[in-house]
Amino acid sequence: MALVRIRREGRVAVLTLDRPEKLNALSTALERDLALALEAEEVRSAGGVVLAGAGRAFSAGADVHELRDQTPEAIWSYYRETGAVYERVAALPQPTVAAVHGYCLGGGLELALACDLRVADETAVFGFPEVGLGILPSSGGTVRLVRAVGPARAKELLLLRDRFDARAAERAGLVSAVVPAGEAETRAIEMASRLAELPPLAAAVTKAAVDAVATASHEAALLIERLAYGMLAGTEEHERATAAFEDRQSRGGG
């Protein structure tokens, strides 16, 4: 039985972590099923992707039973195999939105950070317990947290804040919106549906450009955006979108 369910909501693919009895703990089996789900036609043909969790949580983090007695060789192998799924989520060409409710801890928060945007309901509880366990977030979480909130706030969240609620996550810039309990997935689908209406190549290139300029020098960042503009400006997608815009303007639309 697959540990990740896939369904379509119009042009949006909704991927649901489906291990509720373990609060969607991220076992290697679940990570493997998530990787397979990302390759499914329902996802490949979607204009936007929502990641959600079944039951009482988005994900309570890594499966602790799999963390014990790991050798350096096994850890290195993990990052090359199922552990690579976090980067695959981040590399999706479509805009992605995490719908967070309940626990979103450790690896679960790293998975949410791999999405482009995050929506949390009022039940959401965030945290990075790794340092207290003598390790650190290593599935892209440390990197993405620093890029999202800056080094000082990242150190605070990693070292001082055991857990924090949805409003604190919003103030830190980790989530785009906080909604009433039970409404995170609905809002995430609404956002992803709107994102799915964007010209797909422009959305994909913009995502990649934003990620690249985050760590580039000023000169390199300018070059990235200018080259991306030069590529997109010559596409039929741009011509169609411009013609549609001009048509709306001529008819008095917005």
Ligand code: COA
Given for the second form:
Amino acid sequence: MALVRIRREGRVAVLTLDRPEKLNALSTALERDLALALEAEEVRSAGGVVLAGAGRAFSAGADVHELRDQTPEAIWSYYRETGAVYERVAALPQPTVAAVHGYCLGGGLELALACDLRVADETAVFGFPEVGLGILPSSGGTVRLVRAVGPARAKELLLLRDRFDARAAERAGLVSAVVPAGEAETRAIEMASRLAELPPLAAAVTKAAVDAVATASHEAALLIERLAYGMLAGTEEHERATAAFEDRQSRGGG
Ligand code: COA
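What would you give as the form predicted in complex with coenzyme A (COA), now that the form predicted on its own is on the page?
All chains and molecules follow, beginning with the one already shown.
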């Protein structure tokens, strides 16, 4: 049975990690099913994607039983195989929203960080246990955390390893909205539905540009921005949106 369920809510594809008896621990089997789900037609044709977890947690992180006795060779090939799924989530052209409730630890938090936005309910518990296990977040989480909160705060979260709640995550800029218990998925779907209304190429190019400019020099970043503008300004979706705006203005609307 697949460890990731797919359903559509209008223009939004909802992917639910479905290994609740293990708090959606990210085994290689689950990562494989998530990668397969990303290729499904329901996802490819969606305008937005929500990632959620079944049961009482978003995800308690990497499957600790799979972390032992790994050779360097096995680890290296892991990143080319199922371990590549975090970057594939990050590279989706559609806007993505993680709906977090319960535990969101380690690899679970890395997966949430690979989404564009995060909504958390009041039961959410975030944290990075990795360093205490003698490792570090290595599914893009260290990279994304530093970019999101800066090196000093990242060291605090990675080394002190204190768990933090939805409000603290919001204050740190890791979460866009905090909602009452049980409402994360509904709010994430609402948010993704709004994002699905955007001109799709503009949304996809903006996502990619934000990621690229985060590490580019000032000059390269400006060039990326201008080249992306040059590309989008020539699209039919821009033409249509501008014409619709002018039409509304000429009718005296807002
Ligand atoms: N990998 C594999 N299995 C996990 C897991 C993980 N990361 N997290 C939880 N599970 C399993 C437990 O082994 C347990 O399975 P069992 O019922 O067959 O024994 C089941 O999920 C429920 O977890 P349990 O520990 O009983 O729930 P809890 O509410 O008492 O504690 C946690 C929840 C998240 C605090 C605890 O499970 C935990 O610390 N998990 C590991 C978190 C972690 O270190 N993640 C990062 C790895 S790099």
